[in-house]
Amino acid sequence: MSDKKFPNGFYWGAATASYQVEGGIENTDWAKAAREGRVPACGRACDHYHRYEADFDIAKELGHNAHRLSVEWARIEPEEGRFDEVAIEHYREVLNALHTRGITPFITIWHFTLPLWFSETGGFERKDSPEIFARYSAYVVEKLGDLCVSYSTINEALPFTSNGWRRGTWPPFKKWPGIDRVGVPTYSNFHKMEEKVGIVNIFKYFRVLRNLAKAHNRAYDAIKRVRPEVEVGIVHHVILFHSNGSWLNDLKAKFMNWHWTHQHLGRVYKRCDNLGLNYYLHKKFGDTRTYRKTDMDWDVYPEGIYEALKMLWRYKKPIYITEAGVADDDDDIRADYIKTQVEATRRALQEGVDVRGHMYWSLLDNYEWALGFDKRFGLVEIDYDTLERKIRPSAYVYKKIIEQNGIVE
């Protein structure tokens, strides 16, 4: 294998998430928050629910051999304990559409949005939430396991908890006193909402994190009972904390990496067949460099994925890059961003990290949570008035990487 090539059988593709692209999902905590004017409305989004075959035709045209998607909990279990066979049949059709095009599916069982019956009774604050989630997860895999062998239980436990119970920017909009003075990378919410500020939210934050870890562990066991042959992991969003090398800044980085990554993964990795890495953000203590900014106002630092991969390799599990991308409406950053990201991934592979796949975020422009539709991550541009799809030039650069299964100049 040359220095520029990836292993044979490497997975290349992109990712989507159900609520962000499907449209028409109204029985969730996010849809309720939109009706209350606390976050932008999602509405029909990209109408991927009806247009998935055409979207997968685009993915095939771009050379993708893998696609990460999520299934929508509120569709599948619209009432507690009642599962909707029509919803499951839809996702079976989606998976069959991927297989028909030679694209391997990777399913995320839960990607942020909660059914109203669950969120309105406490969500992951509930003592029995791990059992509830395990029941749902086992049902999904039992029904879809013949069409997909790779599952992630939970997408990004830390951003979900931090934005919902620490910064108050996502449902249920609970906030720590004084948190705005903490200068770390964050998912800012420019949409005005009423936050519930209180010291009690600190305790709730840690309770939810513990419950999410328990939920994954119990879901893993429940899934293995019904489909022991499938692979089950978790998707973790690494914020790379690093430093300029001073002892104090090294200590800060070490503590923050423990707090954001290792504390949670230490609770779940023994029940993971693999790990999913989402990478977007870094914070370098003592840094004086001026960075180009993405449309999210995040530093352009794709090379940091190398250190993020090395960080996860501590757990000696195969790693899939499940999300990594850039908000870039003008498409003048994305191509170089992807190339640099891929080069950094290849470097990690050369140093022994077992990376199995790379799925760019996102296949389509989509609903970027509390920021609405303005932030454009897609390889494919969406005209939200007409729903016309237009492939961006950077997508063809990624296609060339895929076709060569390696680094391109």
Contents of the next structure:
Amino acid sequence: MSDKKFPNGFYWGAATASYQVEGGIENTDWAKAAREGRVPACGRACDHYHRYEADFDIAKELGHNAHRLSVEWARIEPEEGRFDEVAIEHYREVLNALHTRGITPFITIWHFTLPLWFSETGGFERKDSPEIFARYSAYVVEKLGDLCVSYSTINEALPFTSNGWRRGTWPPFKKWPGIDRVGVPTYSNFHKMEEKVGIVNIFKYFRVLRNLAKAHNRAYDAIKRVRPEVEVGIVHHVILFHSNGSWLNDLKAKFMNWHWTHQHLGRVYKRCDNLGLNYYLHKKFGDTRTYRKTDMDWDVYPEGIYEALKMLWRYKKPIYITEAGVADDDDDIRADYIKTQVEATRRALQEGVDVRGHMYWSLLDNYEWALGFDKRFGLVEIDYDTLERKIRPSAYVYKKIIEQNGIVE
Ligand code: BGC
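Return the form predicted together with beta-D-glucopyranose of this protein as a structure block, the form predicted on its own having already been given.
Every chain and every other molecule in the complex is listed next, the one we just looked at coming first.
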């Protein structure tokens, strides 16, 4: 591998998640929360459910050879234990559409939204939730395994639990007393609504995290029983906690990295054939630098992906960058952001980290959870009135990187 090149066969592409792009999903906890006015409505989103062929044409035109998508649990298992063949057939068509265009699919089995029957009965607070999730996961892979060999069970256990059971900003809106005063670094900066505040949520938070780890482990075993040949991993959202070097700040960073990353991965890595890295955020304790901000009001710090990769390399599993990207409506940060991110990834590769792919978040502008549709992460801009797609200039910079399989000046 020359200095600037990535290994042959490196996967380059973008990621999406079903609820954020497909549209027309009404039987989830998020859709219910929207009906109650607690989060913005998702509605038809990008109507990717009907327009996936045209969207994959764009991905192909942009040179992508990989695409990460998620399947919607509420479509596939609309009632407890009843699986919908029609929903599976749809995803088979989606996967075939990717293959026809020479794009390798990577499936995430569950990306945040829960079927109503599950969330209404306690969701991942339920004792039997790991088994329920394992049954669903095995069904998905049994049905799709001939068309896709790479699966992640769970997208981002920590943000899911932190927003839902600590900060109270996502369903089921449970919140620790006094949490806003502690100044815990926030993942989502949206705040509205009557949360359910209570000490009991502290216990629930840790219970949900444990159940999610168990759910992954059970799902891994169940999947391997039906399809031993596929790869199964988990997607982890690294917040890079680092410090200005003082011993106290070092200690804080170490503790937060342990809680946010290593405690969870320590519970699941033995049942991971690979790890997915989602990187957006860093928090440097004792930092005095002022950063340019993204439209999410997050620091522009794409080079942090180097340290995030190194952090995950502790587990010595192949790593896919399953998400990294920037909300940037004017598209004036994105191209440099991607270049820096790719450059930092190359550095990690050169130092021996086994990175296999890079999936930019996101292919399309989409529903940014409690923040609605205003934040624009897409390589492709969506006009939500007409659903017209418009490729952003930065997408062509990424295309050039892909064509060169690396950054070549
Ligand atoms: C999530 C995506 C989300 C993105 C940007 C990731 O943590 O997986 O669903 O849109 O961050 O906030």
